[in-house]
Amino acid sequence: MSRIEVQGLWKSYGDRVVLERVSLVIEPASLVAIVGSSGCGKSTFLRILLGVEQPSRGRILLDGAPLPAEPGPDRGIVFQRYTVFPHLSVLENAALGLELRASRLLGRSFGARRREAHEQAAAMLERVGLGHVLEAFPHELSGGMQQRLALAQALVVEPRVLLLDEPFGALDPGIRADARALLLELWEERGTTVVMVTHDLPEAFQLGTRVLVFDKVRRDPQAPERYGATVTYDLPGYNRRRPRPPAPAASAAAPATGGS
């Protein structure tokens, strides 16, 4: 669970302003959905949270510290187009983040570390319903299964923040409903802070504990790129579920007392 604080964020590319005066706080274990018209800066905002883009002005704090200026294991992301590696098996794809964390230089681990990474990955794949296809390759999976794999990839490294960029947009309606239900189950179990961009307004309210609307509040017909988008509405979502608190650690058994 992590708290995100955005303070006076601006993002521009030359003379084109995309985001302006964005200030908000995302509380730990929230599931925040972001909606808005195409081109209003939703995905740009997500890329700034990920660390692949830098703000032009303002700053972002993660648990009170400046957000790292590059992607890291503290932030996982799932895109609409599946970011799985076609030459790796399902299990190898899911274990890749764990192996990279263990050995940044080689990009893979060996021996006991490798076995541990594969065990963790297999457990996560079982949780997302892919335990029966560990040795398959991505091209052998359906679209819904590939998206489950991408979700497992992101969650197995236990990120503090999970970023979702139109994660269900390419799925058929029935599969999309299953993927949404899975996301809610995993969020309840793990309590990860989630920020999700979507074009689907009903989806935003169904999944979100909170819904942010991005739009421009200032417009100049003579210079349409002069002003950027900001948060124009901050609304409660319909999701009233809450992550489950972690189970208390088992207390040590009391020593037996014997009589004389």
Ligand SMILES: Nc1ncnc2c1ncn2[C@@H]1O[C@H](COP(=O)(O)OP(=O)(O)O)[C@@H](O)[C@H]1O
Second form
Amino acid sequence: MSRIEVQGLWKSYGDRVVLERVSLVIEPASLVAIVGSSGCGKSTFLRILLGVEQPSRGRILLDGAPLPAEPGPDRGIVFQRYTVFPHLSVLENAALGLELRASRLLGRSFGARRREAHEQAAAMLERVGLGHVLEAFPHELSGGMQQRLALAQALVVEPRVLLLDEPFGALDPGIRADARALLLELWEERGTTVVMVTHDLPEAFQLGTRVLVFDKVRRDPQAPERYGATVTYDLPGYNRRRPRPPAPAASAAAPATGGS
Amino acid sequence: MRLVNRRPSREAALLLAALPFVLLLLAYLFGSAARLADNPADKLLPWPSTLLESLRSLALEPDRRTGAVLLWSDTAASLGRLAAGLALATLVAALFGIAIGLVPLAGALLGSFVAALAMIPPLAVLPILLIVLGTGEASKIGLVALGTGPLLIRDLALRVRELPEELLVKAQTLGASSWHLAIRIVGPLVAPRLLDAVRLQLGPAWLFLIAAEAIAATEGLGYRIFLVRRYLAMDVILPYVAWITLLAFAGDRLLAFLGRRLFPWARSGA
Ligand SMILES: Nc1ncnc2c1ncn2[C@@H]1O[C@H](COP(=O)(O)OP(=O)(O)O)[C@@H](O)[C@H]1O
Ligand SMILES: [Mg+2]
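Starting from the form predicted on its own shown above, please give the structure in the form predicted in complex with the ligand.
What follows is the whole complex; the chain from before opens it.
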């Protein structure tokens, strides 16, 4: 349930301008889908929100405060690939965020706290339909199951914002539909603000309460790198649902941003 | 059918694999028989019965001078040094490799330094080790560690940098600190690679061990073969070389087995 404000954002790599003059406000609990042609800067925008890249100009506010310049537990992410940890079982993957929080020194918990973390993670896994494979390793899961696991893993720590970069892009059509439905349900239950990049226009409209189209408004045929993309269309999505999160829990648990 | 498309059956593959060994054995037997026919006291290519008899006494009878059964006391000494040296190198590699690969500041500080260290031919350092550490165990363990460590560090740092950025970012979004990343994510993820790298360093490790033992030791497999070289005692050298080869092979298999057991999630390996 967090609000993101992007003010006059530019991003360039050397002479290559990728994003220019991006200004927008993302309302709490909205599900914003971002579409645009390949290479237009969607992932770059998401990586800036994530804190992996810094804006060249402009600033971003998360609930009124400047966005931390590195990734933290307030912003969850699901990538298209490499999104769960191959050396951890399904249950350990889902519990990782809770375990890290439990001990600065060891990054794992013991005894009652560990049981609690594992129960919480197991409940989340049950919710995303992975209750029957808790002990499996990710390489034993299908692509769709891995993405479900990634969602569960990200949501267990209750991020304020969930960022998704083509999360279902590599899935088969039937599986993809299930995964979309699951995302919608989780969003509706929790009211997490979601920003999702996709190259699939129908998906964007089906899932999004709002669809942003990134494209260049100015073009220089001699020097295509001179101008960047910005938001060219800002449309309502077909998603008319509104989250109904369980009253106070979510905001109270918002953790401090971390990482040293 | 083209040669590149002809595949041996299982039996044929076994036969083919055995062929070079059999040929080598035959060549040895012919050579040995010819030399012994010429001169029954020839020591260069002992007949297998002589080799076996010598092996039996090395493996079963206490040495007249020291009272130890030579093959086993030499083996214990050598394996102890090899294990200590490799363990030291592995430990140092885990610490520094992960630091250099994961922490940009550490990489900037130590990356070039370790690269330079890795360029020093370890055997050239042996005299220094002998002077500084003395002729005891430390210099031999030190040579094995120094000969394998820098490469292990560099290899591991590269492996760490090869990890998908997504995984490190993901862990940070789950609240991981730098230390958490090292011990909970990066360390476990590169552990199988480290084990593989150690496996590849087994050969060099034996080389450095034997070199160190040849120059300064009072027991050990390398010490023994260089000692008896003076008497042209091929009946000792040949069984020792075969034994060392067997040990090296067993070490390789052991690490491969450990890798599969310890890291079932890492599908590659073997
Ligand atoms: N680190 C970087 N250095 C230079 N150029 C980059 C970098 N990251 C992305 N780009 C460029 O920015 C543009 C947008 O990339 P990206 O955001 O990944 O596009 P997409 O919309 O397909 O996700 C691409 O042309 C890419 O080449
Ligand atoms: Mg992209």
